[in-house]
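In structure tokens, one chain follows: the form predicted alone.
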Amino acid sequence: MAHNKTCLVTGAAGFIGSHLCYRLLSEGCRVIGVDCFTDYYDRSIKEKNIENLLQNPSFRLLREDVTGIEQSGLEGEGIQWIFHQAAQAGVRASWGRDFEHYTHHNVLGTQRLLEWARKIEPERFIYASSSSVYGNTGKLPMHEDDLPRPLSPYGVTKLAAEHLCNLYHQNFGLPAVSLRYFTVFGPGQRPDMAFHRFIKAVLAGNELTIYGTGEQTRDFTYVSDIIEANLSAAKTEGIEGRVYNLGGGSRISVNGVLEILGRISGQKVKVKHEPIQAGDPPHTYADTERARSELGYSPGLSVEQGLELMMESFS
């Protein structure tokens, strides 16, 4: 158990951040959440994510941008674990003029947080990285030591932030660990993400859009497995400066997902095809051996089980 740890969670009102806050509270931690409620998707979704958190006396929320962490007045809070989940998300939206939001939140936000963390000297700094750093590596499964070649501006900013975490570890001994998430799904998932869009369309009997042939594959990871890995990364000794892949352990095509959805819902899935989107790699698949051996990582939910739980959350 992680009793009495004081934790800072950035992006606390987001999909993964809010799940993490609930889990930390259940472990007896005190949690300070930071979220600036960007307008990337409907704000009411984030408000709903945290409404029960706000009832908990061990939880406190700061509604501010992580780039302003220096002014937060949190230095004296005795923060031991920092979980940096906040980011401007979305591969497809990261092109063009919107790129400045990505550099602001993902690169500058991380740098400011690291600079501040140096002063408060936490026991562990955990950064939520992404499989997007790999891009199209040309080999599967993707291993932590592969040369990253991001395919999207989003992936570039996630990799830049990961490098920042590493250099603050190398130069100042900040106990940073990076976790590369592979396509996380589950109840409360962002509305722009595929599973959320698919389930909504299937339940309403509407046509759903897929990009390309649907033969592209992803390593889908259920949110509770990601949360357990974050806790392990906070508690495990001697892993500072390490990078870990977190995948679900099975690679499945988008068409395979639609087949499962049709089976679970008993509905006919109606599909409309659109051209492949810039920045989307054809395949992702995580080599999770390092996380298994060093963090005891063991993904517990299959795509089918996870989709069933997610569908129930829509009713």
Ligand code: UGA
Contents of the next structure:
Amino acid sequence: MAHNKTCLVTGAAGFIGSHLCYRLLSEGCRVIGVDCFTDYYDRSIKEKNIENLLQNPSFRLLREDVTGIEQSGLEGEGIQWIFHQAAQAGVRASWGRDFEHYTHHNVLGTQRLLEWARKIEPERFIYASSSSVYGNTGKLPMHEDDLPRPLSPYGVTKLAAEHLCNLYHQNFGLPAVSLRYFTVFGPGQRPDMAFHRFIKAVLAGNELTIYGTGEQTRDFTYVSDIIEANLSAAKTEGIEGRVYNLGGGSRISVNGVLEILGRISGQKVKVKHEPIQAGDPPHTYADTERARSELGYSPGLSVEQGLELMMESFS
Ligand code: UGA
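What would you give as the form predicted together with the named molecule, now that the form predicted alone is on the page?
Below: every chain and molecule of the assembly, starting with the one above.
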């Protein structure tokens, strides 16, 4: 069913944000994107992500930092759905001096957006949270009610922002919903992430880097499953204040991923090992029961199918 909502998507030029904008437009929505094009990775990748969006008359882009949302002049736009995808991403890069980027974009950015959202009173505010809020739980699968204990500074900021969403819901009735994404992949994946780096190396015949033994496991989630869950979280009634895990439905080791990659590329995968990176949890695995029963979530693509689609997008 088509929805003619007016939507605000922060991080619109990023990997997940841009996929979401295309999908919302296909639903008949009007979309206002906000993105400040940080230089965490090559900005030209973000420009490419939004190339076709900019051709669509129902899409508009503000090249601004979310912390400046007060000055955006968007109050009168009749925004109904807010999808807050903007963040300083990257688990392993969040140590040291760079932490200030994480607090600025992830914590302060979210707080400013929530304050502003209180005034414009959207029908739904969706926050892109992360599996990194869990840390090393020692218990799998990870359940929304487990005590979150992040292992990285990045995870701390994503959890802080999730708490902020929750308290704006509790104190001011803001209809916020948090979606905890588990390692998202697919065409357009960020260049610092494993699958992107692995495919690029294999296609170039280069060595790729494995952190640690490669026996760490992840619940990898295909991007279109994340996008559909965002739409459900916007449309489903009575879920304000809820938190949902979004995983792919299974977990696989990094070594297992490389085995698949070798098979589908027909190439010999050359690897070198580097020490395990601080902040990297040994395992992630989502309990998706709540999302399945309340959002109708049903992840559709296996890692193998998703990797094939990603490989095609590189050619
Ligand atoms: C990803 C995203 O980068 C985060 O922004 C997000 O918040 C997080 O998922 C999440 O689930 O919330 P990560 O799981 O580290 O973080 O994603 P990848 O970069 O795809 O790494 C997956 C695994 O591959 C990790 O164990 C990592 O150590 C390993 N890896 C990564 C390598 O062995 N070599 C590499 O070159 C890159």
